[in-house]
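Given next, in structure tokens, is a single chain: the form predicted alone.
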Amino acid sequence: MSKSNGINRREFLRLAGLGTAAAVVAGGVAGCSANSDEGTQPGGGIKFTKQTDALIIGTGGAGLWAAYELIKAGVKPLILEKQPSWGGDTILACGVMPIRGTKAQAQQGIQDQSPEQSWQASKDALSKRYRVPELIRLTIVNAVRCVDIWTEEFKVQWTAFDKNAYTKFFHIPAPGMQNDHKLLEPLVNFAKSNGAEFIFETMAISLIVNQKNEVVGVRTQDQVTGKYMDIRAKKILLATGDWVSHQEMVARYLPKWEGLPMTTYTSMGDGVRMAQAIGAAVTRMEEPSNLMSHFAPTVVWGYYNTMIHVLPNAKRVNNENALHEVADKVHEAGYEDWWTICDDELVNGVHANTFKTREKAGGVVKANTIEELAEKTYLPLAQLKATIEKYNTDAKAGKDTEFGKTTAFVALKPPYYAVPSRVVRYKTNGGLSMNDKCQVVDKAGTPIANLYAAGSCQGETTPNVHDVCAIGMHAGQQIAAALGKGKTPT
């Protein structure tokens, strides 16, 4: 057997999920076998023109933390991103990470549960919900480590914690929500300055596997020129986003969401679809995450400041502390939009920055009286007055007789502000099945060689930012260990 640059020219490979050819013979780097079935696949026969030890697909929190761990272990990864810049879905998130026991808390005089205490407190419930409880334990541990590294190594500044509030463990990069770029940029700079290679505007479209169904590379397509490139890699990490933007997948798994708009348009389930094409199993696909406001910070305000969510009929929707349920409640009531009513406590409070951002987008109403508020929002006056009066009466008595609200529960006072929201699809829970080493597995639970997953494309943890980052960190550690670098994580 002849070899070129260490690549066996007679190794039978195939592009999973593309075209109809049963097998494509691989060429060497910058070369191609005479029997490569040119033209039978989009992009023709397989021609490896680039190779790497570790290929990361996606530059959100998962991919960037995996890169951090690989670099620390002595591996320089190749990082692929279909968008013109880094960030993925992570950069679009609220940027609120509820994590206990960090050094950032300690610096502000807050002593909280350790990761082990947090795990023990929720172990039983989480073990019943998730297929691989060990991954959940690791997300709790690694989330703290992520924040500590951001704090100490990268000097990230955090919005001040309130020692006396429930939110004392909510980590938000200063000056407020939707500033996740301040978390990701130092990771990008770290990766670039330590030898990692980034390729932007290039989409992974198919995994390349051998006769044993071992993943050996990926076919990519330049999103500007349309040209194809095949990359050989010893280990591949799918750190792609979820599938909330993919209409066919939503129609199949979450049909109740099919007709709703979304906040992202790039969450197309790329990693899920590529891995399924080679037999990967999926999990929790029918388990919905939650709907959301088109401006997500609106619902988070309810943990910090007094406010109410009201339907177009002016009736209150839910307990405003339950920030992830309001859009679902609105949708269940038969509506697609709602108003959030607040006052100067919120407008000039800790989240003044995000309120101003929302205000600049248009549609926010200010009124000095309930009558003026009803006129400007087209909410029925009688019901609006009754709703606000009921809320204020309960707040003064210290008991929410409607929904049991406890946090940020004080009476509203003029001037009033009304912020409009639209119900949108936000994110999905389901994705690829994997084991506790982040290896993607098939339906029998057998690892697919050389293929790993992290981020929102996997369904073993939540798609929340802190879990995404934490599981990416773990995946990076596991890949480094598999490459014979660093220490095997415990």
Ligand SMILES: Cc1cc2nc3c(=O)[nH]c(=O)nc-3n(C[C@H](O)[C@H](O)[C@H](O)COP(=O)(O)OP(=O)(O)OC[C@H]3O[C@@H](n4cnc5c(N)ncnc54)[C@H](O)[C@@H]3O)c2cc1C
Given for the second form:
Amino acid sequence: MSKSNGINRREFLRLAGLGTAAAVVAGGVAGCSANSDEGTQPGGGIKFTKQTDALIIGTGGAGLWAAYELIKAGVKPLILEKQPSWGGDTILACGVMPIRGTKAQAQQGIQDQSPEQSWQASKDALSKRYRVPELIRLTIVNAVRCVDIWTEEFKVQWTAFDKNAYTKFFHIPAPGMQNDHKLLEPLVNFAKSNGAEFIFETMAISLIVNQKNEVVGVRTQDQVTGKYMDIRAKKILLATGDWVSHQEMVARYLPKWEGLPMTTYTSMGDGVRMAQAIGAAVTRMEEPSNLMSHFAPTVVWGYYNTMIHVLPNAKRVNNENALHEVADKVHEAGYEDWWTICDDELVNGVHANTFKTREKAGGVVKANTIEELAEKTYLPLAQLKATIEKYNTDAKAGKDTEFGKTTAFVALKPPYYAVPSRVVRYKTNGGLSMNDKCQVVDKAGTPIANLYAAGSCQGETTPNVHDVCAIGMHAGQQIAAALGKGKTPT
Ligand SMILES: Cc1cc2nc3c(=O)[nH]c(=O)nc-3n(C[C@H](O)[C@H](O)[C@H](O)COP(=O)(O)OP(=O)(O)OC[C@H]3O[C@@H](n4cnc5c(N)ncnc54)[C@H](O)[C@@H]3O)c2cc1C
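Could the form predicted in complex with this ligand be shown next, to go alongside the form predicted alone?
To see the whole picture, the full complex is given below, headed by that same chain.
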């Protein structure tokens, strides 16, 4: 077997991906076309025209933190993104990262538990819930490291922590929610200025494997010209996000969500489907994550300011402190929308910026009386009155007799504001199975050579922003180590 630039000249390769069945073709090298069946995967015979040590697919938090670690270890990754710009769902997130024991907290005089203490406190419960507890431990440790690097190396500013409040460990990039580009932009700039190559508007559509089912490359398609390009890579990281917007996958795994609208269009399960086509196992696919408001910050406000969520029948929905609960409760009650009723404490408070953004989008109602509020929202007056009066009575007494709310529990005062929300699906829990080195595994638990996953396309850890970043960091370290670079990760 002769070699040219490290590329085997006679090597039988197979494409498997977002097309239908896998196709067997004979692979060529740069400038040589394949010489057999083009199969059912689009793009014809395999022809590698680019090669890299490490290929990262996806530029959300997971992909960008993997890039950071690879670069620090001396590897210059090639980074592929199907969209015209970086960010994925990560850039759409509220950006609230509940993480304990960071330097940012310490700088504001908050002494919190260390990552090790956090892990010890939750270890037993998490070890029962997750298949690879070590990955969960690592997300806790690495999330702190991500925040510390953002703070110290990239000078990210955080909104002030209130040391007396429950939210004293909620890291939100200043000036407030929905500023996640402030987290991602420094990572992109770091990668660009340290030799990483980004290719945008180019979608990975198939993995390329050899006869031993080892991944050796990826077929891509330019989203503007439609042209195909085959990239040879020693290691490939799938950081392609989740599958919440892929209608067929949702219908199959989470049929109760089938009719719900979604808020994102990039999360099509590409990584999961490409890896499944070469035998990768999946995990937790039927485990739903929480549902959400179509304007996500709405559910976070309840941690900071007084407010109530009410159903279209004007009944209160839940404990507003429980941010991941309201949309599910509304859905369970058979409704698709709800109103959030608040007052000037929220409108002029710490989340004034996102309230203004929501107001500009339209539909927010202001009223000086409960009667006016009912008239403008079409909520039934008698029930609305009863709901607000009960909430206010409980708040004044300091005891929520309905839902046990403890934080931001203050009587509502006029003028009232009502913010409409729609129930949406916005993220999934399930995804690829992998081992503690982020190697994608098959149904027997055996790693598929050269294939890694991180972020919300894998189902071993949670799809929260800080967790995808933390696991991306781990994947980057593991790939670097597998390439013989960097120090051996712990
Ligand atoms: C509206 C909204 C609000 C959210 N709010 C929160 C929140 O407040 N807190 C929280 O913890 N989580 C939140 N989430 C969830 C969280 O943001 C995501 O789970 C997480 O950011 C996913 O990160 P990721 O890096 O895995 O994927 P993403 O950030 O989605 O990045 C994946 C990238 O891969 C690209 N890609 C996909 N397939 C291909 C392909 N075939 N070829 C090339 N590129 C590809 C995509 O275009 C995308 O850029 C929110 C999600 C949404 C949609």
